[in-house]
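The chain below stands alone, shown as structure tokens; this is the form predicted alone.
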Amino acid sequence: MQVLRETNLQGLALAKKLGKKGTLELLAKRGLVGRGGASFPTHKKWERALSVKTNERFLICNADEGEPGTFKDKFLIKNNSETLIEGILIAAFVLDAKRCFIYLRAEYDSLRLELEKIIKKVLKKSKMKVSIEIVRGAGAYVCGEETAIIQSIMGRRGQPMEKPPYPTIKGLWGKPTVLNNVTTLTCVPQALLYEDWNPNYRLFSISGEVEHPGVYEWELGVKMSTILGTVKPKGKMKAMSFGCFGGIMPVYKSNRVSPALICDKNCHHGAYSLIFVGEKKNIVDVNLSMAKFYTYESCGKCTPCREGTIRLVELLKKIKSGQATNKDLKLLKELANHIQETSLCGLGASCGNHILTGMKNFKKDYKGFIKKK
């Protein structure tokens, strides 16, 4: 990805040359799929929203980052702020859409200011009748599923909803909405301008025990040897987290860093945060720290969740204290399970993978803390 502090606006001058089709069609030959997580075709979701008959659609730039070990976007926010609203107008144009938001997490609050003067700068070069509008986060983690940004943007409690109807179809305001990340709108500009754009490259958010911690970009199935040999670290490595939404599994230095490679560890790739584990730490109280935060951020919308994550906080407390017993493990690994199973939205979906992974790939640290008979 190229960061540039300065933009002549060719994406969009080729976007409208192109036009609508020419442009979905262009972005599908160059294989962009969103960056937030899921991976999905950017062209499909914009097609989506195009297919519904209406006299307005609406367009979010996602910038609640708040998954834990992430924070690419806040390096692009504050790095390359006019390639991502370039990306927003081109999607402003294909979707015809008149009111866009950037829905920024309340604890990058800090960059309000300056990210408003970008947008009046290049709303001005674009001589385009669109808004852009900011809109401070609530500040929950809940809050990055799509469905919990409109109902806040809206002005409602940040509520996951229901799906579907997707935000493609019924968004703000009843209307048809395309959610998009900051990563993926700043990569569309580029995706169209340059043949040798390369869909495989992934912005990683490297944290942990390392001394070189950061923003890297690396094309996927790059090896572990050559991410530790550039972020080096402190000392010998036990596990890799891939935030509390991902999971957690061992550093082996000859894996290849790859959607297959984690998936078959039953992690997720998610965001492409790597937070990096040492020797010395227990798992257990790795797990534990991460269930405190789903604990914390859970909306209580849903039973599932609200009461379940509780009863996973205990479950670890009792386990670190050594009066856990085997049918102690046994029943947080079918909560686990249960929870994600029976819960309305991603958080609660999620809130049991960094335990079921923790208890699969790293057993020792669990059963060292089991009572013995």
Contents of the next structure:
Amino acid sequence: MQVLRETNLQGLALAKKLGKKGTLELLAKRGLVGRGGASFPTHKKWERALSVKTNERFLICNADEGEPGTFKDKFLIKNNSETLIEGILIAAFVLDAKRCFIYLRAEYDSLRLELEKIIKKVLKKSKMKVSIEIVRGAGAYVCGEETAIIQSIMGRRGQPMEKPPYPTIKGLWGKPTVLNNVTTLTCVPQALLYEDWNPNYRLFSISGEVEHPGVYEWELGVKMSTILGTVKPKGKMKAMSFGCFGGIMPVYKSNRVSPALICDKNCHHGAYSLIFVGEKKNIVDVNLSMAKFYTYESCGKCTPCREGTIRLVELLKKIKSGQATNKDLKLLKELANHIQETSLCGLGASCGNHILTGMKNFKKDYKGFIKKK
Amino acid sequence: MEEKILLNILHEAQDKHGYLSEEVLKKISKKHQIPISRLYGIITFHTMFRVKKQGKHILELCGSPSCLLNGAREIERFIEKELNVEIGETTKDKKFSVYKTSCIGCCDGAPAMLIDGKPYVNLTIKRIKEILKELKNASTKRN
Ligand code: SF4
Ligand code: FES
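Hand over the structure of the form predicted in complex with its partner chain; the form predicted alone is what we had up.
Whole complex next, starting from this chain.
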């Protein structure tokens, strides 16, 4: 895997040789974009923070991945954390950040002590005067949102804030703050150092009803048949879900997995998490389990998301009980759309995707529960 | 002076005392000059802080899709029956507190759970029986 290549502080050495400007130029040339979901060019994010005149900038490494079906950052923390720390140091060098944070989700706390050791080791070798602190998350999915992480590190409830101001301009303690996720930062030294570094490789988290779940690296546009051939479905597959955000659709062997396939331009494919669903499962069940996730994780700040996610669960339960009519299906669709349109952050804005695509692509499953008058 | 991170302060206290009692929170509030109401605001926002005394071991069962597709519900039912508790409760002998959680990032080892923060994957009823037995034995030996 490209992303497992080690760089042994050579990426940092190169960055120092090139200087800030040269490093940003090379990152731009290599085409590194954020791997957290938004695919924003990394060098541009850093440039924005640099455009603010200040005596202090901060860097946050987002290790709070939590979308169900996603575990690629954990894989990197376990398997290539030295390169990750080097990426943090390169960012710190370019941004002049003296204090960096790794926001580690509570569910990964068992990796913390080992990570602390690696931080110490790499810092010592690099001789840089920078601190890298681990912030221990405490089980709130929404804290992965960038403005929420900032609130959380500052000792407040991790609720998303309205943007602008963007964190790159006004973030932690009012200072310009760059947030990059684990995969992006691991790619930084690799992209700088290796001429043959390919910007189109992505890490895929594969799970569900397959023989070989796990983290794989493929190029964007990889054929579904390649994926299936590798992960070996257990029997016939009915559907695949792009995490919880991206929607759920039938499995076509000839499909190519790229942002365009998943959901056109409004898509939250970001993490490339594929959950495979076998033919015996009912999609209403799958949707219900995802809907519960949103109810549980909504931070409660906006009414449509806080209340609406609860109603979605109620409606799905009603459908499953066989008591629902076509009117309820219509309501479900309306409500899902409505919440998405009126919510502040990505969680609310995508909480209905799985239901809308489930209803569209698996009509039979839904209709099967509807009361015949 | 660098501000100490509140989440870390709370975690350290919870690691030490097992849960965040009013007494512990009062101390933190005084030491760091943070109103206790704000502390509760933060604590109750997160699922992994506890304000009540917990069982000796904390079980957190994943209830997200990859685990459900691989039999998490059967595991959940079995644990509830075996320990005679409902999700969210602590057993009478105070050995286990059982919770349900969103995805813990072990979907490639579904169904999965955390026991005292450590992941246990590819769970089967047989494996759970062994794990529970080990935990019970270990705690009686230590007591
Ligand atoms: S959309 Fe939901 S999760 Fe996001 S800020 Fe609003 S209530 Fe919180
Ligand atoms: S869905 Fe259970 S660990 Fe991810």
